[in-house]
Structure formats: structure tokens, C-alpha cells
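This document opens with one chain alone, in C-alpha cells, the form predicted alone.
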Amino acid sequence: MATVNENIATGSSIDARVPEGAMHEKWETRIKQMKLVNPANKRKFEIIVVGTGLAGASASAALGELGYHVKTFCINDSPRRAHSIAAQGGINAAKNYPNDGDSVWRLFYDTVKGGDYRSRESNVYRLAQVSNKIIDHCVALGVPFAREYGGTLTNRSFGGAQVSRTFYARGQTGQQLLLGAYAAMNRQIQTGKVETFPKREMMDLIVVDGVARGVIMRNLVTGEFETHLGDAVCLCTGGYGNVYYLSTNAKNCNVTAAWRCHKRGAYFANPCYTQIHPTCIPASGSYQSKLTLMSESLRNDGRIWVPKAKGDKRPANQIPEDERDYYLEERYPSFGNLVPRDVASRAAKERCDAGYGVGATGQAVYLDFRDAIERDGKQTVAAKYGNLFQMYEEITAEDPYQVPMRIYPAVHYTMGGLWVDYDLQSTVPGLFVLGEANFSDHGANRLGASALMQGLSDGYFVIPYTIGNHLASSKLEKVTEDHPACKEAMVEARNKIESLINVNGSKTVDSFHRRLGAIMWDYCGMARTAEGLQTASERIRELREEFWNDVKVLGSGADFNQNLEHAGRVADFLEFAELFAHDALHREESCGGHFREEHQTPEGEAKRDDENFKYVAAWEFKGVGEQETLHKEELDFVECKPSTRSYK
């Protein structure tokens, strides 16, 4: 009987165009190789930036500062509402301020190891190199990082590291970094270099002679379609965690822009890599539309435990010390509560599945600050985490200073995304993909405080170089809205909207999204099996067919219509989810956030198969419901030799 992988059509291997030479010299080598755009000519180029989170806002600011004319689009009514604002804990950098043994190489090593040896070494090393510049730049922009009494920036530790390298602004780091990038972008708006378009959703990518030259946008207020042309497109639209319906992502987060680019020729890489974050407030009922993340920084001082006795329903404060199971500290004495997110999440699930979970549903573990408060005092703990404690109390009506928090894993971040080369360029020349929307830096698991680092690295320090090389190396003929490629993309975008309205069925959009999320969580969640993934594929196909026969979209396409917006995104999730399940099914190993029950060690840890799966899986679109072609980028680990990932 043929295996899944024997039935997959495989295309040519793909070249990431990584520079030759020593690892620490690759980025400098690449910079030397790049062609430059004369400063006087930069104003002649128009660059489209889709998304205004950390990657998009920083890219817009940096490109505007260089002199390019930038058109930047956001789905919200203000760039300040991008989901980056929700990031809490901090941003990594190899400054080694605490003098505890950190270095660029150590940050690089931790990130490659934390990603379970499924990221591209060269990109990760560049990320570690650039990390120190990010902190300096953000301080110059006025980001209020926490400081020691003497005025120097302070650090704290995060999961997957034994050094303190995380810079933070209480529990609002993402918000403060975004405000910094937003202010830098505003400066360029004032100079006229950056033009903003709020309340716009990208409906399609315009590809002319194989090169990305523009986008089709829909004005979400008026319903009008717009054609915007440029010399390059930067996609900075975040991840696709909302394919699970319940996640920590903002409700507006979606896969539509990336998926439409995929359908225009951009390969989609490693879609099955999803991060399940261990410290989220548990779901309390079926009515919920989203989940809330409690920062990973809480694991610095909070101790995670469950009762030693199954089904112990006593209040936490009545359970004696010797009847508590601090299972992370017991299993992983070296890292304790600061093991990486995938390890902590699986351990919580295992305890709850075994009957030791707490709370009304039994789907929670305790995160307890009793010892930290006794040791450091309530005032010190409040100074570090006060706003997070307040948020928890407002949501749960429980005071975490008095009783332990209840936490449970939830979908948080996606490591897969559009495939990009070393220059962050997709398989469609002229289409650059930044931040969470690309796949490049995190491998199969993202360490804490690395997402903010990647978004700002891509936006402030990588794309300003690489996009210039593309513009200086390409012969870009003038394109007008009359070009057949523009007309074709416009017609397809309009048809998609009209098709959604014309179904006129009986079921709500939200009901389909909720059912899709249940399939994804049950079969493509923290633990996956071949049988479950095959079931998921079949049910997703059936649900997609039902959606296009029975969805009811209220209102029209000629005005503000959030139901219609949601319908378009769910339609794309239904197509994307099948590729997600297929990617997870073909990857016959466990790595990072992708945990196949058939592939685990006797201790229940993820078991990689480096011999057969040490590659990036980049998929080429072949039609809705059709099997995509698999292209492989073989991963070469020169500096960090793959080994069993142990945190004991």
C-alpha cells in the first residue's frame, strides 16, 4: 500500500540564495553583493506595504526614510490597532547586559534549537546579529523599556533560554514597540513619503510578466474596489491562527492576503507549524469568540502545578505543599518552568488528560505566585506584572495575588507562512513577505520574545537593503490599470464577493468558522495522528462544499459589511485548512509545535526524523481541492548540529 508521501507530486528543490562564507559574515557579504538605488532615484519608485503591525509599520517608516514613495494599507481604522499591540512579555536581544554569558551566537543557538532544527540557520544568525540594533533604534524612537535604578535597561528571562536577554515595557512591550514604529511612520506621513489607506482589505495580487506589481484592495467602508500599482509589494499581514476559530489572535487576523498570493504563485511553507502557547486563560464556555494570553514572562516568577491526587477539587490554597505536583520543575530541572512553549503546552495537556486538571472544566493548571510574593513582596511582583494581574482579575473575577491563576494552552502564533529566500522575497519576484506572514526564522517552534524581534528586524533592517537590490536589478516597465493582469485580478476579486452574497443559504458565517475551528483543534491541534489528519481533510472538504451551498451573508457588497468581510476570510480559511492538514499528514515526524503521536520518545517527547524530514516543505497551488506540488528546501546545519532537544 502506497504511503502518503509516495502519492505526493514533488517539484524541483528550491534555492534560498544564501550567501557563501562563514555564518557571521553572510549578511555583510550579501550587503556587499547588492545593487543600490541612487538616492535621487528612490523617489521614482512606489512600494506597496500591506499591514501595519510591527513588520509593516517599521518597513513603511524605514522605506519612507530612505526616500521611496510608500503606500501602506491596514485592515483596521488605524495602524495602532494592529495585533502586534497585544504582545506583552518582551523582545530578545543579545546585549548581554546582565553579563550572564549571552552572545549573538548563544541567541542564534537557542533559537535554532528552540525551533527544533527546522529553521534556516543563516536567517536566524542574521536575526541574532540585528537584535542589538533593534534595541538601540527603539530606544532612540522613545520606546520606554524598563530600567534599573541607575538608568540602564533591565532584562528578564523567557522560555528556552538560561540567560536574561528579554527587554520589556512591563506587560505592554508590543504596544510600546508598535507606538514607536507608528510614530516613525507618522513622521514619514507628515513628509508625504508614506501615504496611508486604512480600512482596506487586500483581495488579490497583481502579477505582470511573473513579477508582483500591485494589489486589488476593497474599501471596507464603501465597498469599492481599488487598483494600486507599484514597483514592489511587501506583505506584512501576520499569521493564520484564527483558522482554529478560538485563538489568542485578534478577530481580524486572517490568512486572506497570504492565501491570495499563494494562489498567484507564492509557495506556502510549513503551514502545519502552529504554536500552542501554554499560558492562556482557559475557555470557560462554548460561547467564546477568542481567548486571552497571559504573558510568558509570568513563568519567571510563577510556579506551575496541579494536585497530586486525581480529581482534587479543593481550592488551591487548601492543598498542602506536599500534595502539589510541580511537574515542570520535576521533569525539567535545568529549565523548570521556563521550558519552551511547546514542551510546557504538551506537559499541561498530558496532566489534564490524565485527570489532574483544575477548575470547573478540568482543562487548566495553576500558575502560582505565592512563593514570589512571600519572597519579593507584593509591591515588587506588582511592579513587574501588575497590568497582567489586573487583566486576569477583570476577566476571571479572581485575584491572582490571593489565588493562583488558572492557565491552559491555546493557539497563539504560526511559524509557517509564505516561503521566502534569504532576501525575504517569495517565489513571485517583487513580492516580499515580512514578519509572521513568512516562514523563515522560527522553525517548528518559536521561542518567547522572538516574534517582536523578527518583525522589527525584517522591517527596519532587512527589507531596506533587499528591496533596493530588487529595484536596481529589475527592468520594471510602467503598468497601468488597463493592463490585462489588473483587469483579470479585479474581475476575480469582484466575482468572489458576488459569489458569497449570491449563495443566500441558511447558515451563518460564524457557524461555519466555529465548526472549522473544532475540526482543526480536534485533529490538527496539540497532538495529531495520521488517522485524525485524514479525517480532518475529509471533513474540511465537506464543510467547504456545504459553505458554498448554504452560507447566508447578510447585507450587500456596496457598503460597510463586516459579515461579508468575515465570509471572505472563512472561505479562504476553508481552502487553507486542507493544505494545513495535508502538510501535517505528510510530515511523518514530531518537531516543535507539530506533534504526531506516532512519533514520540518513551518519555512522550517529540521525536524528529532528520534523515527524511530535514527540509522546508513549500507547497505550490494547483487549484482549490487539488493536491499541491511539494517543493523542498533542504536545511543545512553547519553551526548547530541537530541533537535531541533536551531541557532536563
Given for the second form:
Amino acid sequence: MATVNENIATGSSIDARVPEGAMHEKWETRIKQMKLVNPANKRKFEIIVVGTGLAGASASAALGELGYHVKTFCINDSPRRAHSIAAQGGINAAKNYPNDGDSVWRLFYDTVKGGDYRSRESNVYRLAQVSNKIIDHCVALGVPFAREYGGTLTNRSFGGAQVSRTFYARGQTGQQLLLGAYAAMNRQIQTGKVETFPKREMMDLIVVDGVARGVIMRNLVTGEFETHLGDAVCLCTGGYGNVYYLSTNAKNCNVTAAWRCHKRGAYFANPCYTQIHPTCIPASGSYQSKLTLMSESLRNDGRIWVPKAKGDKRPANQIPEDERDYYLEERYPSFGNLVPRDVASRAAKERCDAGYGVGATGQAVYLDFRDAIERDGKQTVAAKYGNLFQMYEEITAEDPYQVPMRIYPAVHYTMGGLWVDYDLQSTVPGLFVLGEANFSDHGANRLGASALMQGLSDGYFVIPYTIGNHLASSKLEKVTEDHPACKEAMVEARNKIESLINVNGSKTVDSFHRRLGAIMWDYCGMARTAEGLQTASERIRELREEFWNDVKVLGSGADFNQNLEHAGRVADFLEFAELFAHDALHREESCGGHFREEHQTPEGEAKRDDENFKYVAAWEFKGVGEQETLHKEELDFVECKPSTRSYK
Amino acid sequence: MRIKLKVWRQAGPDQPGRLETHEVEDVNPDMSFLEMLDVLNEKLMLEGKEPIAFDHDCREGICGTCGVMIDGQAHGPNRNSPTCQLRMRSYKDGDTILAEPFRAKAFPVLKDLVVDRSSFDRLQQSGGYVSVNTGNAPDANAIPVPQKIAEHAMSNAACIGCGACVAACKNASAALFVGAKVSHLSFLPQGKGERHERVLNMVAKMDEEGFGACTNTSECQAACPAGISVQAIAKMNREYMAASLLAEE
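Pass me the form predicted in complex with the partner chain as well; I've looked at the form predicted alone already.
Now the full complex is given, and it begins with the chain already shown.
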């Protein structure tokens, strides 16, 4: 199979500019090295922040507090609606409040191991270091985390860890953290330091003399195009899980802003790393528009099982104890139901594929609270998970207090994203990428409660330092809207919208999106093969051609047109999907969320190849449908020696 | 099952609106109301007709983007549940459903079922925060918050900002929304420093944005998908009273 990789154009290797020195001193060293912007000069700088999830809202607030003038954009009608709001379970920190042996080092180690040794150690270490400050700051902002009776903060445990380090606010942690960051941003809006532009979609990045200097935005209400110029751009636009059509992402999540930056020179790293979350409500019909996640925290008390007998169609409560297969507890005795997401997801798929799945479709396993209710009482269980149980009942019309939940894995979080260096700067100077939109911290798999941590770490505690260094050490000439680079980007953005309307074909945008999603799920989903990925590439290419010949977009580009918005996003997903499949094809190993059937142990576990693939694959755009150039960032593991990831 | 949908169509903010009737066939009881609209929109587009614009995003009941008056009720017939969580099993074959945008002076219609709720953002900007700069906070456990208090704060902080409270109110009052925010922060020690300014500014902003006065009919509580209690309004009134008296001193 070496042929795939022999055909790839390999460019120069890339340097992440990680500071020298011991792991625990790197961030401090970097802060010392950085140039500072004089407080009086900060107000002269304009910073553009795209996206208002945890990363974007926290960055906007923190940069506004420092005195920069910040322009913040989001596609929703309010910054508060970014998809971070849907995160349920919690946020990790190395506080060691429960006194169970946690430390910055252990949080770091768990995260690197959980990411299957494909994340950048130095970034993860910094993430663990600032994690404690995040909790302090969020509490100060008024985030109502769960408390013990005495008034101290309480913790719970999550997959991939043997300590309790997850802070939470009922099942609405993402909501509360986002509202905290949104409130901090509102305070800056009130002072005039932050200006907000809701209902804007980023159409292009303006690059002047190789440096990011602005964005082209489309006002989604009026259809008007706008040029916004600044001294740096922060992209905080989340992940691309909706390339699968069905995912747990909000309907508006998309790859467009990141993809357009990629086309302007930002390398795209590890696009094939997609997390399939194990605890999702199974799909029920073909009209299904999205999937709903049940928080992973349910695995603390819920036991996962399937019947021992193939095709056992008895109602769950009629299956006696000795005829139940608690397969996670059997296979992974020390982590049990709390194994990491990729492990739990694959195990569920394996059982269903082998014919033991439950429910009408056979594509589900049980998540059972019977024992927890017997042990702790219904009230205790309800206090912990009440809203999740209610949500499950609303969707499925089944009462999880009476019958076990049915769950199945679903596309959730994307670990790939635009490549960034240690300072979160992309390969386009002046373009910083934060949160899920970048690639750096989660490797090939993300542990629970670490996404919220990264979004806020990047926004509150990393970017305020590193962006200052960029501004203080670059000579940024004044750019105006009549600069050729601005005009060119504007013309291209307008043309794209017009060409979508002009196709005037016969098939709806949604039908293309569904077909793309089916290709992705079938061939680039939980298990991948070389043959399947090649098929996927061909089909995506054909689908893209068909889209541009036969898509039907109604209405005009001159007003509020949701169908047109969707069309633009699907057009970009179609281009992006091909890179995704290609990245998955070239990575001849299994790691985290990327499982290549050719590379597994005799027990069916993922088999990494550290000798050949211990690198970040950062792809350079070469034209639509053209093979991209591969740049490698070699990963050094100094503190956490790669070992076979075992949760037995 | 077969559903007849009467739906509000309005091309733009300054355009006249009207009700349009559509038949939707093959409605599956497990579908959400929004998925039923998706199915109808697919059909409309294939017929070359403009799809119905409606707000939605997470479809998990948490982002607060969706929201429609369904048969005259904000978010439809189910109590404490947003539009995206309304399943078609709440209806039966042959039912007629009326879908209109949230109506309030402070929420102008943008198109069809989509309204502009930016007034809610401006309310929050007028004081719904704790003034603390990033990076200087003391250890999170330095100020204990009794569990009960934290739970009260959380119950109020759970507001999803959908605007159903305003739409359900005959006066289009934002009292429940502002009450929730004021309650959330005034319960916590972190928010106490600015509690007086906060409530005075936010209440003044409500009037400025064109929201009506609260007449304690509690329709807001019945419509709220987050289950915010009208006690939040009482709390806001108490806070307002105290702040006004102190301001006069």
C-alpha cells in the first residue's frame, strides 16, 4: 500500500516554534520572550474575531479588556447561540480539589495519551497549566458550577481519566461557560471596546503582502458584502462535523471560514481525525436532520450492555442478568464504562455489526441506569442527570427511569483543523486560529470535558499574549478597502454567490448534503479502508461536479436567503471532503478516531505506527480537486513516551 | 399522517404578511416540528417555490434560536419545551396547525417566521455581567457558595434567551428574561457588587427597547422552555425597589 504515499507531493517540514527548555517552563519562557504592546498603542490596533463560541467570545472579551479595538462576527442572530452552548458534561481542570492524585502533569499525560500520541505535547502542557485559571475566572464571572453542601466546588469523572477533575453546571456546562464569556464580552461592548456583527458569514480572508489583514463578510439579513480590515484575524469558527450531514453539531456549523482561509494559504492539519461520540440517541428515520448527544457523564452511572444472544428481541427489562453482556466492563476491567470515546464507540459498532444491536434498527446498545437507581435512589440519579433523562424522553417517548436508554455513536467533534504554531498562528502570519477550528491539542481523539477547556484556554489565556507579540513585532502598513487584495477577495466572494444562484438546476442543496454525508459515513466513518477511501474520493468528486451542474438555489443573493447560505456551505464541504478522504487514505495506521481496518491488533484494537506516522499532516492547497502538498510536523514526545494505549 | 399547515409568509420587515396553507403528507410521529418544516421546504423548492424561512440551529433545545407561535402558543402546546423539541406525535392525522412568528414590538419580523431579537443582546449589554478582568481571579474555592444558592443561581442562569416569554405575554414584557439574569447574578457573591446598578440599568433598558410592563399573568412561565419561575420577576422587583431607594439616598 506504499503507493499512496509515494504519489504525494511532500513539501518542507514545518516548525511549530515551540520554546526551548523543560516542559513546565516553556509557556513562561515564551511569555518572557514576547514583545509587548504599549498600553497607549493598544487602542490603535483593530483585531477581527470570527465566531463567538467559547474561543471567540473569550478572546473578544480578553482582548477588549486589554484595550484593543475588537470587531466580532458570528453567523447566528446573537453571539450567545454559538454551538459551544450545547456542550453538556463539563470542563476539566487540574485543581485536585477531591484530593485524588490529580496534578497538571497528570491532566497533561491523560490528554496526550487520550489523543493517542498525535497532539503536540507543549500545547497540551500549557492547556493543563492554565486549566486552573479558567475555573477561577469562570467562577468570578458568575458561572454557577455545581457545589458541595459546604459551598466548595464539586467534581465528577469523565472517560479516559481515573481522577475526578470535571467541573460542571448540571448538564448545561457549555451553556453556562459560554454565557459567562458572552457576558464578559457584553461588558466590553458596553464600553465600546468590542463591536459586534451578528448574522455575518465570513466569505474570504484578505491577505496583504502575505499577512492576514481582514475579512470579507456577507450580511445574512441584507445579503450585502462588507470588507472589514484589521491588524490581525482570529478564526474561532468551530469544527467541520457537519460534513457528515448527520452529526451532533448545530445545523449552522460549517467549514466555510476555515476552508476559505485554507485556500488563502493556511495549511489544514489532520482533517481525517473525527471523533465519533459513543452516547448519542440513535437515528430513527430518513427525515432525520441531526443527532442528539447524551452527555458522556451518563457513563459514570449508566452501564452499557447488549443481550448475550444474537437477535434477542425481548424488552430490556425481561432479559435476565446472566443473559446480558456488559461488554465494556468485561473487556476493559479497570476503566469499564469510562473508556475513552473512540474505544467505547468502536466497541458499540462491533457489537451491532456482529448482530447484537438492540432497538428497531439494531443500531443501538443499552445504557442502563437500573443499578444506579437501585443503589442511590431515583432522586439522586434525577439530581445528577434529570434534564438529560427528560430530553431523552422527549425525543424517544421512552422513560429512561423505567427502561434503559438506547445509544449509538455519532459524529461529534473534529480534532483536525487549521495548522497553528505554539502561538496559535497559522501559516498565514496574522491569522490566528483558536478552539476547535485549530488542530493542536487533542491529537487523534479528544477526551471528555477537554474541548471547553481548550476553547477558553485559547481565548482567555493564550491569544491575549501571543497576538500582542505579533502586533508588536510586525510592521503593519495601513490598508484600505481599495487595496487590490481587498478588491480581489470581494470579487471572488461575490462571484461565488452568483454562480450558486446561476446553476439553476433541479436538485435541492439538502439532497446533495445528505448524499455527501452518506459517502462520508460509509467510507470515512468509524472504520476506514484504503479501498473505501479511494471510492469515497471518486464519489465526492463526482458529487461536486453534479452539484455545480444541477443544484437548485432559489431566491436572490440580495436578501435573507437561508437556502443560499446552506448552498455555500455545502459547496465548501464538497471541496473539503476530498481532502478529508485523502488524509485518511495516506495515514496508514489507526489512531484515536481514525481506525483503518488494515491496521488493528488481533484483538481488534487500533494499531498505531509511530515509526512512520508520528507527525501532523498539514496540507497545502493547490487548487480545487488538485492533490494538496503534504507538509509534516514531526511530533516529539519527551514527557509522555508513546505506548500502546490500554484501558484494560 | 397528513398535516395541514397554515404558515405566516412575509418577504421582509417592511412587507405585508399573509397566511399560506400547505399540506404535508407522510409526517412521521417521531419527526420534530422543524423536521416537518424541512420536509415541506424540500417539496416547495422542488416546485420552484421559495422555502419558508425559520430560525433554528442546535435542534437540541439549548441554543434558543428556534421559536414560533404554534396555534397561538409560543413553542407550541408542550409546556417548558422549545419548538425544536416538539415532536409530531403531539398531533394526529388530519390536524391543522397554525405557525406564526413571535410577535412583539421589540422583535420585528425579518422574514416569514424569523424575528430580530437583538434587543435581548442590548438588554444584557446594559448590565447582565460581573465586571472582572481575565486572569486575576482568586482561587475558585476562596469564596464558598452554598449548594442551595448555587442551584438557585443555576436555575435562573438556565435561560436560553429564545424570547418565548415575550411572545407569550400580552404586553410583550421582558420581565422574565431580565428577572432571570438579575436573579442569577444577585444570588451569587460574585455579582453582588454591581447588583443595584445592574437592575436599574436593565429595567430602564427594557422600557427603552419597547418591551411592555409585567402584569403578573404568568404566561411567560408557562411558555418558558427552560422552566424559569416567575419568582425571578419578584426577585427583580425586590432588587429594583431596594436599588431605587438606595439611589435616592
